[in-house]
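First, one chain by itself: the form predicted on its own, in C-alpha cells.
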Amino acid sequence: MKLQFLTGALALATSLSVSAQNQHVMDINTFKAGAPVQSTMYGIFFEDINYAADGGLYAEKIKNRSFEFPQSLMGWRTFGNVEVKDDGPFENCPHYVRLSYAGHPHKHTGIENEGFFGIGIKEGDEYRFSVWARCPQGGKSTIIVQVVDNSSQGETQEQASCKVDIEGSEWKKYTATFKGIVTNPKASLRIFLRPNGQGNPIVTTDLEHVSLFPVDTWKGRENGMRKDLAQALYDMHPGVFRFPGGCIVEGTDLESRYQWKNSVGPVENRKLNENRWHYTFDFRFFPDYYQSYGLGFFEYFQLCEDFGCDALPVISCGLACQFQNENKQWGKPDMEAHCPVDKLQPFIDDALDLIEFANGDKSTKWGKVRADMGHPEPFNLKFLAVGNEQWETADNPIFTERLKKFSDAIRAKYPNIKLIGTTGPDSEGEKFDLLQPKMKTLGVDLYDEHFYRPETWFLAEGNRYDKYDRKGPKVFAGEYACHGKGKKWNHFEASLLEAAFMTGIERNADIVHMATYAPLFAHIDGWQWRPDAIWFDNLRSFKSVSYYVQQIYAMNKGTNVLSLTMNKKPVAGNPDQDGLFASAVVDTKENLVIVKIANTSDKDQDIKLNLNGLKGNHSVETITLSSSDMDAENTLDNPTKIVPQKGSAKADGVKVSVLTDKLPAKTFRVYKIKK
C-alpha cells in the first residue's frame, strides 16, 4: 500500500515511508471486535495532597477563613485591638474575630491574610469578597477591604479595594465585588475597621468566615472551582472520578480521617479537618495545611456531572493509615489506632448514608440534604470503594474482616452498587499475593491496585494483565505513575513508559475496567509528592506530559479491543520486540481503527501494520508525543514544550490494507484509521 502524506507535523512527515527494511510486522484483526472498553476505563483520581483542594482546585483565596485552625490566627496578621471569640453563629465553626477601637484616632485595628503562598489577582478580573459580620453592641461600622502588596515600591500598597458597611447586632452575610488593578500572584488581603461616616465613633465589629473568590469560577458557581484547573480536568475526558483520596480517607488517626458528612451542608458550617499530609514529610513540611471542606462531597458529585463521568467515592473502613500506625520494632499494627471490628457500625452507617445522599429521594434524610443544597435529582452513584491501601497478614485479617461487614450491609440494602476492594500498597509481593485471591473470595466487583514504580518495572510489566484470572473481580489501577530512579519529576521518559504500559491496560479491557494516574495536582510552592499530572501557582498552570498521555488514551479509547500481535504474541516490550509496546481498538461509533504504539528503545523502528479486514481508501490521522531529551518537562514558563503533535496521511487499499512507518526512538504515536 502506498502511503502519501498530506499535512501534519514535521516529525511525522520525515518518518512515514512506503517501504522499510527489518520491519516489525503487527497483525491487526479488524474483522472481529473484542472485549468492550468500559466508559470508566480512563479517569482521574483526586486527593488533597500538594495543596490540591484549598489553595488549588477550590477557588477560595483566604487561608483559615473561619479562624478554626488549632492556632486560630494562623495565616493572619493582626494589628490594633483584635480578639478571637468562640461563641459564633455556626456550630461546627464557632470562632470569629472581634475588632475594636485601637485607642487613638491615628492607630488602626484590622487583620491581614497571607492566602495560600500569597493571594493571586489579575488586572481587570472581578473578585467577590464576603463575610459574616455584626456590630455586637448595635450601631453601624465600616470595613475597608484591600488587596495589598507589602513589598510595593509605589506610593501605596493597595492594588484593589472595596468597602462594606455593617449594621446591627445580628449576624448577616455581606458581599462586595471589586476589580484587580494589577496582576500579582503574591498579594495579601487586608481589612481595616473604620467608622461608619465622618465624625462617627468606631464601633466594635465581629467578623466570621472571611472569603474571597474570583467571580469567574468554573460554571460561575459562588462556592466554585478555579476555572483553569477544572477546565484541565474536563479536557482529560475522564470516565470515572475517584475522590477524596487516598491516604486522607484513612487519616493519621481516625479523628483526622476524611468524614464526608462534615463536608456537606452550608459551607460556613463545614467542620475543619486536619490534613494528614501536613506533617507526613518533615523534609517538606507544611504545618498550615488543613481542609476547609469547602470542596466537599456535594461539589465532587457536581464535578462528576460536569465532566460526564461516574463518581467513585472512597470511604474509611475503620482503619487509620497503616503506614503511620505500625509498630516498627515488631512489624505489627498498632491495633489501638483502629476501630475494633465490633464497633464498626457507625462507619458502615456512614457508607449507607452516603449512598442515600447520592441516590436517595429528597424525602429521605440524606437525600433531603442533597436537595437542600440545590440538587433535588439523584447523582446516580454506581460505585463505592471501601478502604484505600489496606493490608493484612495471614494471622490477622484486619482489612478483609472489616470489608466483609461493609459488603454484607451494602449488598443487602443497595445490591446494584458495585463494591471496590483493595490489594494494598504494592503491585506484587507478600501483601499483594495475600489480598488478591481474597478479593475474589469476598466477591467484590473490582479491586484497587497501586503502583508507583521505577522505569525498569514499567518496561518489564507489559504482559501484567495478560496473565490475570478472567473469572475473578475486575481490576481498577487506582494509583500509578512511573517514578524515575534518581529523578523523581515529570520528565518525558517516565511519561513515555506510562504510555507503553497502558497498551497492556487497553489490550486487557476485559479484565481492567478503570485506571487513574496519581497524583493529580501540585502547587509549585506547596508540593510534597511528585511527579504529578497538573502543576500550578496562584495564577498559572501547566499540564505535564503524563497528563497528555492520559488525555490521549481517554480521547481515543474506542469501543472494543482489537487483536494486535507480532509473531502471534502481544506487543508488550518482550525481549524479541525491540522495546515496542502496542494495542489496538475499534470505535464502532466513529468507524475508526485506533492503533497505539510506544517505541521505548534508543533506535528508530520500522513497523508494518497489517490491517486485516479493511478495504477501500482510508485516511490516517496521527498523534505523536516525542522528545530528544528524556529529562525534558513542561514548566510554568514553557507549558507547551512537549505536547501532542497531529499529522495526517492518505492510504489506498484493495483487499488488505498495510501501513508502514519509521517510528522514531523514544516516541509514542497513535494512528487513527478511518474505515
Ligand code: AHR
Second form
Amino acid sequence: MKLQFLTGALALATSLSVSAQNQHVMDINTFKAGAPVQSTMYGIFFEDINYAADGGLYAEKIKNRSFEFPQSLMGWRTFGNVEVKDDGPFENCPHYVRLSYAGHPHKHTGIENEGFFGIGIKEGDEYRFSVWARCPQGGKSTIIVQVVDNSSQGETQEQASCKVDIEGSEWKKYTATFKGIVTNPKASLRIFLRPNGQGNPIVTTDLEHVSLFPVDTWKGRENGMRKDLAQALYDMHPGVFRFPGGCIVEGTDLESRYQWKNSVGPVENRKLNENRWHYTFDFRFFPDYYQSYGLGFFEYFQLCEDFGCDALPVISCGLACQFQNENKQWGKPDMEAHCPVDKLQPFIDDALDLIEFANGDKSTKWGKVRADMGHPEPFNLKFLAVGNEQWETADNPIFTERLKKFSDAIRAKYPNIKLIGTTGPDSEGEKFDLLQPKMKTLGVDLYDEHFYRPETWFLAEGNRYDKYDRKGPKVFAGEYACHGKGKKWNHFEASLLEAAFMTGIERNADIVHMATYAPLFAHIDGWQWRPDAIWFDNLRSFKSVSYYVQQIYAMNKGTNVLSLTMNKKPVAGNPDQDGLFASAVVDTKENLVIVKIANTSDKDQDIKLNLNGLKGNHSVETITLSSSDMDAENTLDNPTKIVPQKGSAKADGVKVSVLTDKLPAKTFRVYKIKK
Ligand code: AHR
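And the form predicted together with the named molecule, for comparison with the form predicted on its own?
Now the complete complex, all chains and molecules, led by this one.
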C-alpha cells in the first residue's frame, strides 16, 4: 500500500515536472511601452501582375477598348464592313473603328469584345455602356449593344442590351445603362449597326473608347474600381500603399517602364503601355496583357485617401529591369539598356513632378492637372521610392550613382519627403550585402527588401531584425511571401509561417517601419505568379489565409511594442523554443495588451503568459487561425474554409495576472487583453 502510494506520488511528481518543463512561460512587461508601432507598419503593395488592374481591380470590362493594342483588333471579333482608322480625337490613343454598310440590308456590321477571360454580368445589376462616336459623313445611326452568351443553347444569346442613337459628324460621348438579365461570368459584348428608323439606310459610324462598367463601383465612381476587390483592400486596414510595382516600374526596356504622366488626365487619352507580365514566363504567357492606365496615379492617390493610408509611389531610377538586361555572355549589365547617368534629368524631373502632382497647389503645373481631375486639395504625399529591385557590383555602382542624383534633387526641393532605396531582389547574399551598407552611407530614410522564400527560411529568420543596425535607415519589407517548396499555392502552412515571421517584424518596430505582402491580387484564369493575397474571377473573389494574417496584424498592431521573453530571450522559433514565435504590443488608445503567438510545431503547446504590470482579472478576446491540413486553402467555391475564429480567455492573478492556454499545433493566435 505504502509502496503503491509512493509510486503514485512519484508518477504525479514526474508528470508535474514534465508538464512544468513543457509549459512555455513568457514574460510580458506591460509596465513599459517600447518603440512606437508606425501607422505605416502593415500595408499593401499593388502591381499590375496577374490581371490585378485591367481585368481586376479596375472595373472596366472591355479589353482593348481604344483599339491601341499593337494588333488593333486584339480582343475583338469583327463582322461585316469594319475598318481600323488612326486619326481619332485623342492624341495618345488615335485608333478607332469605322463601321459601314455590309452591302445588303440583311447583313450586319459590328464588333464583339471578349472581355478579360469573358465579361462578367450579374442578374439585376446595372451596367453603364459608353462610347465616343460620330457619323463621319453626317446623319444619324443606331447601334445595338448586347451582352451575349455565344455558347447559349437557349432561345436567345442576349443577356442584356441597350440601343444608342448617334448623330452628327462631331465626336461625342454617348452613354446608356442597362440591367443584367442573367448571371454569367463569361459573356461577350456585341455592338452592331441598325438602320435608324424605318426605311433609312445604314449610316457609317465611328466608334472609339468602347467601355462597360458596373454602375455599382467602389464609391460609385464612373472610372471606378470593382467594389468587392476595393472593399477587400479597405478591410485589410492598410497603413501604407506601395504602387505601381514591382518590375513594371522598371520596364523590360526603358520604353516600357511605368511612366506616371501617361496615367493621368482624361482616361480616353491615357497612352497604352505593354505589361511585361504578358511575356515574362513562357509557362504562363498572356499576349493580350497591356496596361490601359485606367487605374492610374490619380485613382491610386484617391484610393489611399479612401483607405486612410499613406501613399508610397515607386519610380524608375533609369535602370531597365536588370533581370532582363544582364548580358549573359559577359555576366555584366547591358549598359545600353539603361539611361546613362548624365542623361537622367528627365527621370529625375518625373520624380519631382510626381511630388508636385500629389502635393502642389493649383498654381503649379502638375497640381493643376490634379485639381482639374477633381481633387484641388493636395494628397499629402510623404514617401517616394526610387527604383524597385536594383542591384550593382562593387566595380560598377549603377544603382547607387543614380540614386544619389535623385536623392540630391529631391532633398533639395522637397526636404520633407522620405526617400526609400532598395537592397535588391534577395534577402541576403552578395547583392544584399553590398547594398545594405550603401543605403546607410547614402542616407535614405528607409530601404526596401524583398523575400519570396521557402518554409525553412521563414522558420529560421524569426530573429532577422533583432540583429539589424539601429543607427541605419529604417526597413521596409516591401515584398514577401512564403513560397512553399514544391507547393506554389496559398496553402495554410505558408500563411502560418508568415504569421510566425511577422512577430519578428513587430518586435522590431523600432527599425521596421513598413511591411507589405506580395503580390496582392490574382485572376483565377490569368495569374503569372502565386501565391497571392486575394483571388478573383469575373464576378467572385476570395481571401487567402495570408490575407487574413495581414489583416489580423494590421487590425491589432497596437501603438507600442512590449518586451516579451521566454527564459529571457525573444520568442523567435529558436531551436530550444519548440517552434514558438511571439510578440506583444500595447494599444494605449484602446487600453489593450495584445499578444501574438504562432505555434509552428506539430504538437499542442502549453503557454503561460505572465502579464507583469497587470493584476486581477482581465477579460481576453482571442483570434485564431488554425487548420489540421497544412495543404488546405480557401477557394472560390469554398472561400471561408479557413478564416479567423473569435474566442475568449481569462487572465487572473493576485500579484500578476497570468493567462494560460493550450495552443493547438500549427496555430496562430492573438490574445487581446483588456487592461
Ligand atoms: O511581385 C512580383 C515581382 O517580384 C515584382 O514585380 C518584383 O519586384 C519581384 O521580383
